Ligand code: GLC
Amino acid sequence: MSSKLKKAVSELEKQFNVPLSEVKKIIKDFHGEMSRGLAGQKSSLKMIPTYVDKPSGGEKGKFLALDLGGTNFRILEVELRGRGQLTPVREKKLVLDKKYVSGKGENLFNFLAHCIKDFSKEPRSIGFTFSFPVKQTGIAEGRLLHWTKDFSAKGVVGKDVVRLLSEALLRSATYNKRIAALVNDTVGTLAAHAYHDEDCDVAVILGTGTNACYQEEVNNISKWRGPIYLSDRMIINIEWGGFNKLRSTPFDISLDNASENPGAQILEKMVSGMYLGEIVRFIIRGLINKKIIFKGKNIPIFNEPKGFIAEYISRIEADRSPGLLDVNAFLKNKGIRNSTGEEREALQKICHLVSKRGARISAAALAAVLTKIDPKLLRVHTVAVDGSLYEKHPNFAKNIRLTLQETFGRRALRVRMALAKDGSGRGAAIIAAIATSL
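Where the form is predicted on its own, the structure of this chain alone:
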């Protein structure tokens, strides 16, 4: 490796390293933000009450789950049999036409209502996963704060989305369906896994975006001003992507300044799949501009916003061949035909530094949540995890586990990480069952 490239990579190692001392500082700062958020004070963590506790495992019946979070709308019927047993009965996916995504909100909800009516004629309670920013004000109430993901349907922002869908169901003469719960996908992930694992009290999403939720004592939610609540515990939606007590590199600052929401979602911008590729892109582009790597060529994947994505990081880090032959094939396919072995090695190392930092920050935040519940980690805790980054990246899950071991020592054996899929479907149906029984 040339002296300039070697020196640049060495400097990056220092910038992206998260030593144990920094992990412990993140845990302490995260605890402070959690406490302030629960008290209704200014905090980078929203700590949103969800008005629901985790399931007992004894819930029974057939329920519908709706999942609206992108250009597909999914309807799922689930049968809960008790004792943690769950059977998906049937499922249907529908593609949303652009006229619904960007037209009148009333037309969007009318379309959803007609899909529900066609899917099931039987009386059913519904869990509605609505994966957009919502201020939840009840178990089946929540106002849309703003659209994301290219949605712009008019007349919806500021409105209760449950009421909008309920009114559309009435317009379609669907009188035997009731929306029992409005569900966040992270909360759904916890519910789906906790239905058959009583030790599950935390859920984390590590994919394109990131978030976490956990089971909190109601007495600790000092900002709680809601209606009478029968359980002594409640799931809290942390919205941990907003945590901002983190050390930034110049590349993080460049990414944040170029983003659609400067100054917001700082943890998410260091951890989630949506942004990891951009951090690598900013680093490599800087090295190219300094003529330190790839002969200073103008390379589209490093020059165009979002040209380098998280899937590329996974592929590059997964290559264990002598000379990094797959990395070479990847670069050739992207127009870099004469990379050297040292350049490929440097690219792989940079991808590793960025993803490892993301995993260690994730682990620190998770350690904070676990010790908020159980300060000395005396009990077994199952953490339900969903998301492509955790599932498919070759090192992300391993680096989280190693960081927890470094932080907790032997007590890390009491933390069980469990891959949990389809919280937006199965979890929503389970929460509908909980809400129906209240």
Given for the second form:
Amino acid sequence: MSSKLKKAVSELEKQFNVPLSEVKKIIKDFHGEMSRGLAGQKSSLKMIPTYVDKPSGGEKGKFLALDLGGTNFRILEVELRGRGQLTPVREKKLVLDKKYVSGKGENLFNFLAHCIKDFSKEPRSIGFTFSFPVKQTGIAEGRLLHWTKDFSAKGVVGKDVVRLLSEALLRSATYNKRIAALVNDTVGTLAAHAYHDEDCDVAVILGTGTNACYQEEVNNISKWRGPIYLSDRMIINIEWGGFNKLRSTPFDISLDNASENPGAQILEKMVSGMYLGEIVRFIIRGLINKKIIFKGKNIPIFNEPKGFIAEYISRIEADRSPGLLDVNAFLKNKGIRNSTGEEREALQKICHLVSKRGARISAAALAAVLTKIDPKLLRVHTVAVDGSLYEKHPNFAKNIRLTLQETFGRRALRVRMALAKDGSGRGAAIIAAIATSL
Ligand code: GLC
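What would the structure be for the form predicted together with the named molecule, given that what you showed me was the form predicted on its own?
What follows is the entire complex, opening with the chain shown before.
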């Protein structure tokens, strides 16, 4: 590697490294923010009460579930058969057009209502997974606090999203559907996995966005002023993407300044799929501008916002061939014809540094949640995880596991990470079943 490139990479190595001492500091700060959030004090963790506990596994019936929170919108019909058994009956996936993501909120909800109408003519209760920070005021009631993940549909912030969807259903003359539960995707994922695994008490999403929820003792939720609640435990939606006690690099600061929501979602911007590619892009663009890599050539993937996406990071890190043949093919396809082996190695290394930092920060946050529930890790905990980053990135899951091992030693064996694919939709159906039986 040219000495300049070598020097730049070793500087980045220092900036993006998260040593065990820093993991421990994150855990401690995270505990502080969790407690303040639960007490209703100022905190970067919202710690939102969800008005629901884990399912018993006995819930039954046919329900519809909607899943809105990323690039796709899904609608599914699920049959719960009790004893932890569930059959997805039908499912439809639709790509959400940009005009709904950033246009008038009313159009977004009209679109959802039309999809529901087309999908089912039967009378059904609906579990509505809406994966944004919502201040719930009931199991089927909650106001959107602010958009995340670059959504910006107008006229929705501050409004009850269940009401917005119910009104849209009426506008589309759909009278036989009722929204029984409003659910965050983390909570849906927890419910879906806990339906058949009673050790499951934490769920994490690592996809476009990132967040987690867990089962808390109601006595510990000192801000809870809700109505009579039947269980002594409740699921808390942490909204961990908002955690802000983290060390930022200059690249994180540039990314934040250029984002839709500067100053917000700091952890999410260091961890989730929506942003990892952008961090790599900012780094490489800086090196190109200094003429340290790719002969200082102006290349669209590194020049245009969102030009470099998380899927590219996965592909680049997966290349184990000598000389990085697939990275070469990738770069050629993007207009960089004569990269050197050293440049390819540097690019791979940078992807690795950025994704590894994301994995270590999320592992630290997860370790904080686990030790909040069970300080000495005396019990077995299943953590249900969903999201493309966790599922598809070649090293992300492994780096989380390694960080947990470093942090907990042998006790890390008591933490089982389970991939819970598509849990959020199914979980919403389960929570709709709980809500209709109350
Ligand atoms: C964002 C949302 C959060 C959601 C997460 C994963 O962080 O604010 O509600 O759970 O993305 O989709």
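Keep in mind the model is a prediction, meaning the values are calculated, not measured. Numbering follows the first chain given and starts at 1. So that the term is clear: the rigid core is the largest set of C-alpha atoms that superpose within 1.5 Å between two forms.
Two rigid parts rotate against each other between the two forms, and the hinge linking them lies at S424 among I236, L112, G387, S424.
Superimposing on the larger rigid part's C-alpha atoms between the two forms leaves the smaller part rotated by 16 degrees. In the rigid-core superposition between the two forms, residue position K98 carries a C-alpha shift of 8.2 Å. Core superposition places the Cα of K177 4.0 Å apart between the two forms.
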